[in-house]
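Below, in structure tokens: the form predicted on its own, a single chain.
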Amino acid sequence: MKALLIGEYRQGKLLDSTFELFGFAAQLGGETAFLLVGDETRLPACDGPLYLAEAAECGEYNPDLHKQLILQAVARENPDFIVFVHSSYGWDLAPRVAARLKAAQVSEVIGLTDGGFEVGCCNAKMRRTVKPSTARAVLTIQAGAFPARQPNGTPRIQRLAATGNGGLEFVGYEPAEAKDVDLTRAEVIVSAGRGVGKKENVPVIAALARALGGELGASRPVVDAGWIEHSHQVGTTGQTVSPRLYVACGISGAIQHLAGMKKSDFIVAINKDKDAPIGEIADVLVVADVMQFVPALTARLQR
């Protein structure tokens, strides 16, 4: 079994999410090859073939040229899997490659099972196993689903070049919209989930955040319901955080939310469901009604 891992390079840097590809490959087993459109000064120390094309010539993103480069590496390596991170780069390029190869595509892989791949369903409340029906498959892995792994070795660099200029012109990056609160800098975050019940209960969670000297966060369902502003959302469609303390109040633990906060130093989850997925990563799981436990905890802290 062999996997071709597609790294990501942006604004002169190899993205950290690239190392999650090596974590996935370690769980998958077998041989690996790596491809990057980037710069020779920013390469992972991985064993095996490393296919390199210069971003200065091919652009940091040009779907036609990058697809051409990947197909060249596929022809040389004959991999069973071509693996991207499920990012704006991966979700745009993966289906182009899959269509050209007439291969199955599995998006947002969050785990491995015997002969298949786990993906989320029902708004990430459930998981299902998908087994590709083609001999080769193109995969995208959910950010944060697999541990980042720093490879250790000496790559065998093989140069690639693309012809033509593609049908699109890359004009640059647009900075993200300014946020009301920058959760990435917070030492303590207390987040509200759907389990708080209603919008009128959000101030109870905000009071705990203040008592701990932290910031108020939120899961996507709470933001989608209009209870809290989007600038407070934690997860793959919000902010990725790594505070010293993360308190999840009434949050079940969809993979998209976990990906945004699982690197926190210490995680406390308060949930009346003892089997909630967030309990798998929490350092402390408090099995209780959020609206009974949080006010009592806040009052204790304010003494």
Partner chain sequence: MKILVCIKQVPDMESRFKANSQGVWFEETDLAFRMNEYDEYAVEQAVQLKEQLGDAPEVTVLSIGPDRVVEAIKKALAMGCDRGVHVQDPAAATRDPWQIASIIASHAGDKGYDLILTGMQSQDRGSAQVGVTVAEELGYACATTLVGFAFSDGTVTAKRELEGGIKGVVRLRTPALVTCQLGLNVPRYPTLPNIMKAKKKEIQTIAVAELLKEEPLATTVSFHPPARKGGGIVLEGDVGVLVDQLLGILKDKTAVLR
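Since we're looking at a predicted model, the values are computed, not measured. Basically, rigid core = biggest C-alpha set you can superpose within 1.5 Å across the two forms. Residue numbers count along the first chain shown, from 1. First, how it differs from the form predicted together with its partner chain.
Comparing the forms between the two forms, the C-alpha position of residue 246 differs by 2 angstroms or more, with the core used for superposition.
After superposition on the rigid core, the Cα of residue 235 moves by 2 Å or more between the two forms. Residue 40 is not among the residues whose C-alpha shifts by 2 Å or more between the two forms once the rigid core is aligned; its shift stays under 2 Å.
Compare with the form predicted on its own: the form predicted together with its partner chain:
Left out here are the partners and the other molecules; the chain alone remains.
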């Protein structure tokens, strides 16, 4: 069995998430080959072929060219699996490669089972086991689902090149918005999710944060709805935090939010849905209406 792992590179750097591919490959077993559109300054020390194309020539984000490069490596290696991280790079590129190869794609794999690949569904509340029917399959693995692993070998570097314009033109990066709230230093964070109901209820959550001497955090939907500013957002596209106490109020627990707070020392979730995925990682799940429970808790703390 052989897996072709596709590394990620952005703003002149190999991304750390790349090493999770090696963690996944170790569980999968068999040989690996690696492909990166990047540069040679920091390459993983993996055994086997390492296909390298220059980002200076092929672009950091140019899915049509990167697809061509991957297809070249597939033709030479004949891998059983082509593996990406399920990220803005991987979920964008993987279906293009899969379509050209007419290979099954299994998205956002979180585990391996006898019957196939384990993936989340229904907003992470449920799981599916998916089995590819094609001899070759494209996989994307969920960020954080497999341990990062630094390989310890000697790569055989093979250069790849591709030309052409592709269907889109990359203009540039826009930096993340300045963070006027540094949640990464907070000892206590009390976050509001969609379950708080409406913008007018946010001060109730903020009051609990103050009563606990902490900061106000937010999940993505309440930021998108304009209830709380983006600088308070916790998660993949916001801040990654690890306070001593994290209180999730009315947050269902989308994987992108969990990725940003699961390293907190102690997690309390308040949710009226007993099956909400936040319950998977919470130390305490309080099954209650946020707008009844939180004011009662704040009042008791202030007494």
